[in-house]
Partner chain sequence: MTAVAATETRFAQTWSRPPFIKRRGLRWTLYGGALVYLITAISSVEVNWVRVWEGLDRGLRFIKGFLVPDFTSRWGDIVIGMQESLTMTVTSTVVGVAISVPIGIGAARNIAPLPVYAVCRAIVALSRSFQEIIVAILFVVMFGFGPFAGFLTLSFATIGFLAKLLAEDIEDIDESQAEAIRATGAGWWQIVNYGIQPQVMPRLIGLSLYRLDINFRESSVIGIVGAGGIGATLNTAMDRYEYDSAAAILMLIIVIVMAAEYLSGFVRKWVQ
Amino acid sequence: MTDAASTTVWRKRTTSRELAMWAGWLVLVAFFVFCWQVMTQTTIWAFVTDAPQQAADIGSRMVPPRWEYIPHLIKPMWDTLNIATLGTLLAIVMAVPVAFLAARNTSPSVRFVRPLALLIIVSSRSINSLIWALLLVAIIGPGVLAGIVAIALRSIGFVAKLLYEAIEEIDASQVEAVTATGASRSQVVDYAVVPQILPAFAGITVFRWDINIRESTVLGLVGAGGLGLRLQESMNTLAWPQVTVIFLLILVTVLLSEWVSARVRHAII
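Kindly present the structure of this chain alone in the form predicted on its own.
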């Protein structure tokens, strides 16, 4: 008969690990409280408590929408579509070479050229399109051109990153087969690499265009043209029924771009 006092009791964690876990939770809670204090030290809580009433007041002023304002939005809507489309095309032109330079199996120098290409990708992805637009409006002035370039600079990193990953995942046997025929480096890329990445490239392009439709609708807030400019004007003049129409138009535009993007990706893939 086994002595009950000598029976080993199984525990999920040892005492030291249990104490370490609770200490970690304590540090996490203390860090959260500290961050909360830093973020809210300038908060005026009277405005926060009054926010539901203010939101209800503005919401009541936004109804009914001013439908007769729609003709004034046709040109800004066209500008927004142009910003997204031309910005995406400009980004593709710049992103494709960067992607081939960044991929290990196509880069001419993994040691020197590839890090430079990766730096371009990271730099593009780390800066929001609104920041690019602010900078470009200050350099080349307000207007659609600033929005196009801002969308392009933001999109380079996205397109190049996904594309160079697709290049690195191609079937190496096809590359070896074309290389064995005595083909040059450019011919290997044309006949062995490009055909394999075309579906991924098309999907990436359409997906980024869909994202750029969303981003281009707000670039006008910083002077880069499009619907955002009309939105800013309406909000500055407290024309809330016009704001409602702009919001609905943006929603319809995004839904249509999402539908087109999904259809194209389904057709390609």
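Go ahead and give the structure of the form predicted together with the partner chain, now that the form predicted on its own is out.
Just the single chain follows, nothing else.
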């Protein structure tokens, strides 16, 4: 008895589970190696080994930053802010009804309308705002408007998804109580649903605005206005000192907007 017990080695997993785990890791590694091979087929390794030199070269050309360029960036900065803010507002206007159609408890038809709303959400979310901008610049021409619409189209899915999840999580007894007073559907939404989702809604909006500031800084790369436009110009003319200034400005903007959004969310909750 004692002999048998002392020779048995305790294992965390049974042998078959252990094997399966190792097999899983092996498959993962093999898959990674395969992907790596495919990906690097066209890679020119000379460029890669050359990279440190390139980096040093560009680095040396990027300093000192050309601070005199800043006045030229004020209008683009203003445009960037507007793209993010107006885009977010436009997105909210469209996302709110979509969210109500997508939430199980407020959707007029779970079988027909809800899948449609979910399709809108997933399409909007799958496509990055830069791609939306690419399409819109082609359609309505370059400029701030294309940027606003691109930001709006990308944000619909984000806002609507988080909002409909918030709607599905509300306390049903409050809805029941308002329904029991003989309130109409729209009154129930106004009195029982909206008050419950308002904090979540405000938080989502500010959060998305923060992300949109980040994204709108580069939309100009495809012609949709804002700072990215100046970035594109500077890179095309190899004006690296200006690029540095723009990069720093973007960095500061992103940090600022993150700070603002954190403060606002903190104040709401």
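Numbering follows the first chain given and starts at 1. Rigid core here is just the name for the largest C-alpha set that superposes within 1.5 Å across the two forms. What you see is a predicted model, and the numbers here were worked out from it, not measured in a lab.
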Core-superposed comparison between the two forms, L251 Cα displacement 2 Å or beyond: no
- Query: Is A20 one of the residues whose Cα moves 2 Å or more between the two forms, with the core superposed?
  - Reply: yes
